[in-house]
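Shown here is one chain on its own, the form predicted alone, set out as structure tokens.
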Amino acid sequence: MAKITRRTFVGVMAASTTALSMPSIAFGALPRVVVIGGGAGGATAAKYIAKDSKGAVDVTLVEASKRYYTCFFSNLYLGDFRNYGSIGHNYYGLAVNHGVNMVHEWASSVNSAEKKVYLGSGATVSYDKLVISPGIDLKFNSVNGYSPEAQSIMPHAWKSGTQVQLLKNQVKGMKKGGTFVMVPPPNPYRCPPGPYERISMIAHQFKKTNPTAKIVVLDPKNKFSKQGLFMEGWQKHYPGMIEWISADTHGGIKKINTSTMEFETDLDTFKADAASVIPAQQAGRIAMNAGVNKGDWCPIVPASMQSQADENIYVLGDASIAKSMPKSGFSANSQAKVAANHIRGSLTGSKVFAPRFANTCWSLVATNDGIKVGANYDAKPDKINKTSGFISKTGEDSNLRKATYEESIGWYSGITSDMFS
């Protein structure tokens, strides 16, 4: 069999429907790492394994999309603070600058006994270490009446892609004085403050173009991240526009009728002119297929992000059970660097540093009114443990809030460069 080089790898992948090779270490070749998922966790892991191993490890990133649109900052697109193109990124830098083999296909399953990833085309990729960073899948049936078909009527816009464009069009096209109904997800879910930043950005749109519109939030929870900060901001910037109704108050959503745009609860039936429904979530399907989940999510070894089910598999980001760390792009990027360091050490004998984790979640409430929450973490034997934290305070000076927003812009530029260049 001819040697598969990085130059020919993608072409062979496109043409082949059989395994590319047996595990590489057995033949004295470079050790192979396969990364599934090209978001904040997967792209970062692929880059840092390839970059810091200095050619000693062969890295393949399996990601179906050729252009990746970040979920973080998609709310700012809804609020007209970003254009859609600005949240899209390609993988040119990973391939050209760091020699990462890009395979734009779906990963359909994992054979952990043979250390192979099966692709949608029927081809396989062998690995010595596997990183799974697939983000989330949505549990559509968690809300009675919601379904994959309903997402075109009531977009969730909670995964990378065109759903957020659909939602924005529906917000902008809603009738004057109409009602927008929002259903946030139950815990745990991707980006805890995200639904409430979304509410803020939709209110920001309405304030400009539809000031008599109303927003009703039917929350399956009784409290949410940064609640005091958001409610202070809503009262200041959008007085009388947003009605947040807790689970205890509305008694639960009994049924959604997408044909009539009605939300039936114990409290009342709410009629919507436009809506967004974000259902419950679980680890991306490939993590389930790989057998590294325990229920909806995937337990990990805190110091390395290795799966508790298989020491040769690492699970990053939203799909993992990282205990104190929220499911966020910042968290995934931080976890990826810990995993990359551990993988390089195990494959090349390089130094493995003590793990350090961090997270910050910024949210925009209105123009130049940014708020944030964050923490630092270390790895205990049984969990990732919070060591320090911070959160914006109510009543902060407007200059501080503007600086917080500008800080978030710098972070977005920095993290996307860190992931993709």
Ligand SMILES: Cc1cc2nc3c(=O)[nH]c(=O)nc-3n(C[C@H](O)[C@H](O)[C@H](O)COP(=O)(O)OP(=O)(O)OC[C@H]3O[C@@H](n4cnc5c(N)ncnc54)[C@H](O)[C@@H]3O)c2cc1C
The other form holds:
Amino acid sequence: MAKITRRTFVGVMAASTTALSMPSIAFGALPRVVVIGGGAGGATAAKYIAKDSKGAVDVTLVEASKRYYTCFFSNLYLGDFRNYGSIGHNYYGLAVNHGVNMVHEWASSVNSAEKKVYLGSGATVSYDKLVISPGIDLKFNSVNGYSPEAQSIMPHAWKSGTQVQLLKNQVKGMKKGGTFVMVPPPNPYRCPPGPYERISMIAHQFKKTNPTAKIVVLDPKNKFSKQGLFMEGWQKHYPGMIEWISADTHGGIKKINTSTMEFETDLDTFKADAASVIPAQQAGRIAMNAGVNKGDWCPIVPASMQSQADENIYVLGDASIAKSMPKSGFSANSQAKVAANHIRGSLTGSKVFAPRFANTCWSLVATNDGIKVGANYDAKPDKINKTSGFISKTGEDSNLRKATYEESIGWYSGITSDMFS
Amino acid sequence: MKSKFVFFSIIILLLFSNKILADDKALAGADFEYGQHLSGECVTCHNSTGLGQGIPKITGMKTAVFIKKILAYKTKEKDNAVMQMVADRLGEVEINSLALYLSKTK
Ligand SMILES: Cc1cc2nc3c(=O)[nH]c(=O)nc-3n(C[C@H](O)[C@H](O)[C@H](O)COP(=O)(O)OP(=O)(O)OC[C@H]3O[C@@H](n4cnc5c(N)ncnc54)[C@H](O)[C@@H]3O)c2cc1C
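Structure of the form predicted together with the named molecule, given the form predicted alone:
Once more the chain from above appears, this time first in line as the rest of the complex follows.
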């Protein structure tokens, strides 16, 4: 017979209390969920766990900012279809309506062995289950010559907030007839159609105020999301303004120079009057710190969104490898509901339903010209599997495009209310 | 006077029981909790506070109305790529559960 050490004894105790009831309950406290990141994935997860458990689970949301500016619709702000205030949201609803404990601090590290999150202030929060939805971090050095300092000259604006305001000022202030250079990111990145919606909205802005301006797109890819639809729209609404150059054509961006505003490629050296550079991306740093990444992103169990490295940690949204789902706010929101249902089930014994995932991404090409792409997914053991999908068609009727745009406004109001109220 | 009252009562009862029968039949397999869970998928777009623009409110919708609409998307009789895709993977139990849950929400 094995010798019973103190350690195995504690282990056996914990196992037997689990069989009777939940471990935290056994010690007289509510089970604790900590969520890191109050964006599309994290805010939704915190809300649904708190709302549906009706007080049976203690939920703490650790989010660095007091106001969340959505990346979604930040392009519409660039095109003057939204004002800045309308894309900012606060967390009062989560606290007041659902009893989520809000902690506005930076989570600096995770000790997964002790199930603790360390905060910037030095305080710690313990968890039974941890949700990590930190979004992305940028790999500045993926573009030779780009850096954290360069982001104030050639904003990426791929995290919302002041970067987007800066970009808008640069677009509006660009000299008449000048050239705007845009470098989209390589795959995989957050919001596949996002860079091309951004190009559309900058073109829309130029058409109004700077009609002889040019936009040069130096893409590190040879094709992109909704390409046919965007290309058709650019030709229709902004003829001659946008030049999209594929990786094979320019041969790669060798170097960018933020003082001369030059972009060196095999094809040519392009000089910009204003620019946006979106570098390659990786999961938010805290995911790496928690040790749930494999390279740049975090592998998950498709049926639950649990990390493959730690069953007590769930990774949502952009940080996860949720293929075949794209990295989008809609996807993150959908994944959060699957995770919330699973977490609640494992902590309180509530019913766990079969996972269902969905995504739709709307993009605006010009006034009343909306397009969309979407799909349903289910969970296979090795991946989140696409079961059906649709995409807008080229040459669609203008009434349908207008209805698609209006639908996107409804979606924005729906998802932000789903996340925050 | 009294007979009139009885007459109306009978009519009302008949209407009422018809409705119950119709609902019972239509809502085979409906489960409130499942409906609530599934509705998570709806409220990403259909504003749960009912204030949405461009996308109609679905909370508080009568079961028969909801079922009719969903079936129209399922058979592609009603146009909308997103809704056709949503309806496509909803089976009878899912539709009835959603109908039950949504009809009970404000
Ligand atoms: C220009 C643009 C347009 C887009 N348009 C769309 C669209 O139309 N539709 C769509 O569905 N998606 C769109 N997206 C994508 C969408 O914004 C993201 O996919 C989505 O936000 C991902 O959600 P998330 O929860 O993974 O991360 P986020 O929403 O980025 O949330 C992460 C949060 O975590 C916080 N955080 C990170 N680390 C820590 C830490 N250590 N401690 C405390 N807090 C931390 C951050 O402050 C942030 O609030 C767009 C993106 C861009 C850039």
